[in-house]
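Coming up is one lone chain in structure tokens, specifically the form predicted alone.
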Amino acid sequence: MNAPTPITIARGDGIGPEIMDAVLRILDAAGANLAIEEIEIGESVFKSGVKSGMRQEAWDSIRRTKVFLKAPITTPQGGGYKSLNVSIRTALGLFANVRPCVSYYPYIQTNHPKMNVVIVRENEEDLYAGIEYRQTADVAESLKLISHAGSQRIIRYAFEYARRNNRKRVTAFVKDNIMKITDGLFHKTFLEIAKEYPTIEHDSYIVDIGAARLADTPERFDVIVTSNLYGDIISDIAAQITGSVGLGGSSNIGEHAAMFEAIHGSAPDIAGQNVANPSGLLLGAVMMLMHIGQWDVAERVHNAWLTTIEEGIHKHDIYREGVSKQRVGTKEFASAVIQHLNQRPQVLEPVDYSHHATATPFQMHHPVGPPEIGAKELIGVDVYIDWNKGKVADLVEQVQPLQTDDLSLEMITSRGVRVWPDGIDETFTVDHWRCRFRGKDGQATHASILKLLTQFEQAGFDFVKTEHLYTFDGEEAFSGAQG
């Protein structure tokens, strides 16, 4: 027998300990070859004064085993506590969040009996970078960061996942009709990488209509790849329309480590009552087994779970009169899955993971770096100010004299809407203004921008932020204004 695979587990908070106990019983009975290290994370660690929710020895264990099976945890409410899930994903570089969303009709009620969609969500960038600022009394800002390298990684991962799991199509969800630079970069990268996988179909949707069609006709989708915020939203939509968010498991994959979990929360209101459904964490554990190469055990567990569902042995959250045959507790459900090991469902489609024994190894591609560009030129600056001392005309009167020999005032906006020149009185404004200056000869320098900012300071303006305006190969690399 091969040496056991080291994994780290955390029993978590709320229902976490009891569903982890159930899952570990099933894995042991199925013959999973694991060497388990247990760590403590979550609410108790937060409250002991560790702001991250994890002590150093917990981090050391995960970095040593590189495989983490985590039950749900509770992040205390109130300031000072960052999401532990986000911290783990970003610290360990777990860039790919994978959520299979499958219907189990007729045993679990759904309007979409043929649904079998996998959401591949970028896990580190976008608005979830968590870079936010309160800039004025009225306006707060959150930065949306999309990189070419990050887009490459997640999009290639989605195509590799499709290749390895015999999926036929990869679909990108974007919003580049509005966010033309950030989502435009993601979409352009998607089209570039799709060319490397000619046997896999590809298409794209604007995220709003894509989400609507996912909710209405999910069977049209196979693998969906998208950025962080969109992926968070649509993966919950997809899980819910399968019939139960409580059955969803997910994996978080990086180059150096991986984390596996249920997608639901810690549900402290039902903790310790033997009513929690361990299925989400169990299906996360199945993904873990696939990740560490124990595909035969993963197949055994998954088919046993499907058979248990098919036999009508259900937890209270999916129990339905006339369909279910036996309502069981957490421990009893685990026992039923164990009893069905080595059985295959007859109505639900059984899983067959045997092709993984000979499949081409999963290719974890390194990003090849930023796209090739020619000249990058600085041509101006946006100066954001906090000002509430009059009307637009008053602001223009005060800002125009600040122009320098090198930089001229091109426009002023409020909340992205142009108010000068050619503004209209109906435009709603707040105390947050963008003053755009361009180089008079088509170029700007850091020295000229510093001179301009000195002018603002001497005039008594509170400038809260600046953004340099660049061109790449002569193409403007910044947005215009509404209006």
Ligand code: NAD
Contents of the next structure:
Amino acid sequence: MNAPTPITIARGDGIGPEIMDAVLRILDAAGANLAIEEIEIGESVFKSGVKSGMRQEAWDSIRRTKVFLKAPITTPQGGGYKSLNVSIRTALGLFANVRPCVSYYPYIQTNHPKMNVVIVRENEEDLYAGIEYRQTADVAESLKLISHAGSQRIIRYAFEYARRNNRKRVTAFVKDNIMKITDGLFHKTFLEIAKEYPTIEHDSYIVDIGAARLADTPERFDVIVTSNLYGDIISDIAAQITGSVGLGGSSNIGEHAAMFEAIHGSAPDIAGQNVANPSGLLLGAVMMLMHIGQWDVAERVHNAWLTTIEEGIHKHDIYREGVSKQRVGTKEFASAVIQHLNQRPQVLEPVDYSHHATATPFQMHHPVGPPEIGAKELIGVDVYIDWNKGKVADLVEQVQPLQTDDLSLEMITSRGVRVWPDGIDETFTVDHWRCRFRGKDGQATHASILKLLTQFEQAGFDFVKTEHLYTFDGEEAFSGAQG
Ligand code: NAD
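For comparison with the form predicted alone, provide the form predicted together with the named molecule.
So here's everything in the complex, that chain up top.
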């Protein structure tokens, strides 16, 4: 027998300990070959004064085993406590959140009996970088950061996931009709990576219509890959419409570690009563077993669980008269799953993970640096100012004289909408203005920008931010104005 795989577990808070007990009993009975290290995380640790909810020895354990099965925890309200999940994800670089959303009709009521979608959500970038500013009385801003390397990594992960799991298609959700540069980069990268996987179909949707189709006809989707915010929203929609959000597991995968958990929280309202459903954590554990290469155990556990559901042995949260046969507690449900080990469901589709034994391992290529996008040239600057001292014409009158020999004023916008030249009176404006200057001979320098800013300073303007305008191989790498 191979040496047991070291994993770290945390029993968490609320229902955490009882569902973890149930899951560990099932894994043990199924023959999972694990060397378990246990750590303490969550409410008690927060309350002992550790703001991250995790002590150093807990971090050490996860960094050592690189595999973390985590029961839900309770984040205390107020007091400046950080989200433990966010801390773990960012510290360990868990860039991919993977959430299978499956319906179990007719045993669990849903309008979408044939749904089996996996959402692969980028976990680190986008608006979740948390870079925000309040620059004027009126305007707050959040930076949406999309990198080629980050997009490459998540998109490759989605295709690799599809390849490993015999999935047929990967769909990207983007909004590049509006965010042409950021979402455009994600989309372009998607098309670039898709070429490396000719046997897997690929397509893309604008996220709004994509989300609507997902909610309406989820069976048309297989694997969906998307950036952080869209992924956050659509993974909740997808989990909800399976009818079994409480049964979902999820994984957070990085190059150096991975974390597996249930989607639901610590449910303090039912803690300690032997009524919590351990299925979410169990399905998280199934993903963990696949991650560590124990495919056969994962398959045995997953099929035993499907058989138990099919036999109508249900926890109170999914119990329905006429469909369910036996209402059981947490412990009894775990015992029922154990009794069904080595059985396969008859109505629900059994899982078959045997191909994992021979499939090529995951290819998590390191991105090799920024893409080739040609010569970068600085051609101008956007100077943002906080100004509320009159009408657009007054502003133009004050800004025009600030032009220098090198940089000339091209336009002024407010909230992205052009107000000069050719503005119209109806445009709504706020105290946050963008003044775009371009180099007179198509080029700008840092020195010319500093000179321009000095002009703004001397004229008494509060310039709140600047953004440089670049071209790459002659192509403008910044957005124009609306309107
Ligand atoms: P919750 O998911 O804990 O509970 C929502 C409802 O679902 C409750 O009625 C609960 O009884 C029920 N429920 C949840 N899991 C269940 C299960 N396994 N079996 C049966 N019923 C179940 O969400 P909440 O009440 O909003 O949050 C409670 C706490 O959990 C909060 O402190 C929150 O911060 C935390 N939380 C933690 C995680 C995590 O650790 N990953 C995720 C979400 C919420």
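If you're wondering where the values come from, they're calculated on a predicted model, not measured in any experiment. Residue numbers count along the first chain shown, from 1. Rigid core: the largest C-alpha set superposing within 1.5 Å between the two forms.
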After the core is overlaid between these two forms, has the C-alpha of residue 422 moved by 2 angstroms or more?
-> yes
